[in-house]
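Here's a solo chain for you in structure tokens, the form predicted on its own.
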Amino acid sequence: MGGDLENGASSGSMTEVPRVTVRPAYFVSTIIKGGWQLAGDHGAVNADQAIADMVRFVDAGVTTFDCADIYAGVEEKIGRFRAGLIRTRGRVALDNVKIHTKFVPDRDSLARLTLADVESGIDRSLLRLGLDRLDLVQFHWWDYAVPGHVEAMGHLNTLRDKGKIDLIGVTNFDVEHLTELCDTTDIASAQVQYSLLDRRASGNFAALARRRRVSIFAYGVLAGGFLTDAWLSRPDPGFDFGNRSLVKYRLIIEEFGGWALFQELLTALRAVADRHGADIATIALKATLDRPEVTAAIVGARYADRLPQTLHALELRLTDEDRAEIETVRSRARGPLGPVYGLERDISGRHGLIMKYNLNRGDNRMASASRVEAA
């Protein structure tokens, strides 16, 4: 696990989770809970209850966040858990909260973004969390054909001489482009997509982020839930889900060899996980845990019924003969391959067909499971 590890305060817990050191004086959980479940893709979201478990989270040891202003409504759902646990608890009680937020401008925009564009959707996402200060801002850029990443990089650094964000990180970006921005700026993480289905920021990705002290927060974990007990022995179910994540990660399962290798994979995990008295999910994260280039793993979830699995990951040791086990059908995946972010980049192929690229002006797009297939 990359970073300098520190104890990590778990109150009512029993597991300890360990902060990771990203820069000086700033801590972060090594698991992060994801956001993106709580805009309503996944299903409808009891949001009182949603707030409320954030809290068992941050009383487990979980104390960092995850969200981002495309990620409809979940801002404020986090600003909401903000202003209650000072309400109940005082601020004393945020003191090891971090919130990560992403700043996402549209696709259509890219060519036309200016300071004020990027100072508006920084004032929208204070406004949103309740803060004076965004703790990190990860940005993403769309369309390399497009200039600005740089530029727009140089609005976020004004923006922090300001006082308006601690640090900035980056999401999606690949080796060449991370490079550019790490030369201007001081890029404290990258968040990218990471799990034993896909690992294209191994390698020269990781070997950058070390070099320029990076940390790699890694997201798709459990590969939107497929990386579960739930699809053991399950037959083929091809592309045709409501759920857009669904699609994308049934996409990176046939980059990675298709559904025949994928059981494979799942039987090996549920083999590991008899003996250590836990399921898929717990060894699949764990296994993500143990790479030495990631520094955290971001956990989505609405509510906190999986915590126990979760921190269960941070506790148990996976042995020389386990990672081996996994790493035998590992070793026949034939990808995803290219760079980090690369075929969800291209807009015309099937990866790049069901991503929504303007959210702030409401793109609810969604590509048929015929023209992913034949993409």
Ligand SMILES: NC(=O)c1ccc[n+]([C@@H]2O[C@H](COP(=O)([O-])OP(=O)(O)OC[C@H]3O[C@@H](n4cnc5c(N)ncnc54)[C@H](OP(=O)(O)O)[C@@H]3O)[C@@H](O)[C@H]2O)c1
Given for the second form:
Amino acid sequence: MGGDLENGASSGSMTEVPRVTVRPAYFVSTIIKGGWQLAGDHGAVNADQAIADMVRFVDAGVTTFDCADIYAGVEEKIGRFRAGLIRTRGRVALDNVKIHTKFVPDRDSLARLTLADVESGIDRSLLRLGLDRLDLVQFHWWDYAVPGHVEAMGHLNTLRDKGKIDLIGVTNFDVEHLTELCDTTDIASAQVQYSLLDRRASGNFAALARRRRVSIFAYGVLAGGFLTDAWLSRPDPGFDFGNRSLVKYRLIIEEFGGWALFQELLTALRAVADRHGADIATIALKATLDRPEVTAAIVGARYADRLPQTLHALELRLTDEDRAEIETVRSRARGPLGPVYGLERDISGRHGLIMKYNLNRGDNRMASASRVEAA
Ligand SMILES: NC(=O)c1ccc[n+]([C@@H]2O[C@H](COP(=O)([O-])OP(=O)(O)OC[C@H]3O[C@@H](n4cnc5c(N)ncnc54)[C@H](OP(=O)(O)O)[C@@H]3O)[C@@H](O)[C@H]2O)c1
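Alt. form predicted in complex with the named molecule, vs. the form predicted on its own above:
Whole complex next, starting from this chain.
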């Protein structure tokens, strides 16, 4: 795990969730609660329950939350959680809480994005979250062929100077374009897919992040739920899912080497999990948290029911035997290859075809659920 580790930060929980300092006086919990799963397209969401459970995450020491302007209704839910916590426990209860959102301008708007557009996006996130200043804004740019990402980053810097943003990060940028942005902006973090299945952010990307003090926040750690006991020994389900994130990660499994190799990985993880009295999800999370380039792992869960399994990852220690068993399977993976988010960026490729590119303008039409994706 990268970054400067501080003492455990949890209160009222047996397991201490370490905090990592990202910038002076700015720290995150090494497990971040993901927000995409609350947008409604991963299965029904009981909003009151989900909001109440956010308090359980905070009490357990998971004090950092991830969301995005394009996750429908999620910034608002986190805003309700914040307001409720202030009402019941006072503002002090939010002292360690950090909310990371994203600025994801619509693909169709990239060519004509102005400072006013960026500001209105940031103002909308502020309003939804009930904040005066956003803790961390993670910037996404759909298409490098459309010039403007450096200018848009300049606009975010202007808004930072105006006091509307504390830290700026990115999501899904590759080495070449992250380098460009680092030359003009203090980029605190990069959110990328990183898991037992996807190591595209190792190597050059991780080296750049280390050099420029960019913290890596990993998503896809459980491959949207595939890296769990639920899929062990199951026949290949194909690609036609109602839950859109499963299509995304089923495609990553294909790049990894296909369903048979994936089952070998799950079997190896099960053997490791047996030795630790754990779940496959716990071992998959631990294996990613242990990677030196990963600062924090984002875990998507609608509710807190599996929080104990998540926290268990912080208690157990993988042995050399455990790691070797996992790597024996991983060494036979054929991919995914190429730059971070490179496959997904190809609009005509099978990863790009399932994307939704204009979610901010309400482009939520679904020809079929399996054609849907989000940043
Ligand atoms: N920047 C980007 O482009 C991007 C892309 C994807 C995700 N993200 C971020 O990352 C977060 C996580 O999303 P993800 O795609 O990476 O998904 P993930 O965390 O790999 O997997 C989430 C799924 O795993 C299930 N799960 C959670 N904990 C579990 C446990 N202990 N045991 C078994 N199953 C468990 C959840 O079930 P339930 O649904 O039942 O709770 C959910 O369906 C998102 O919420 C979002 O904040 C960012």
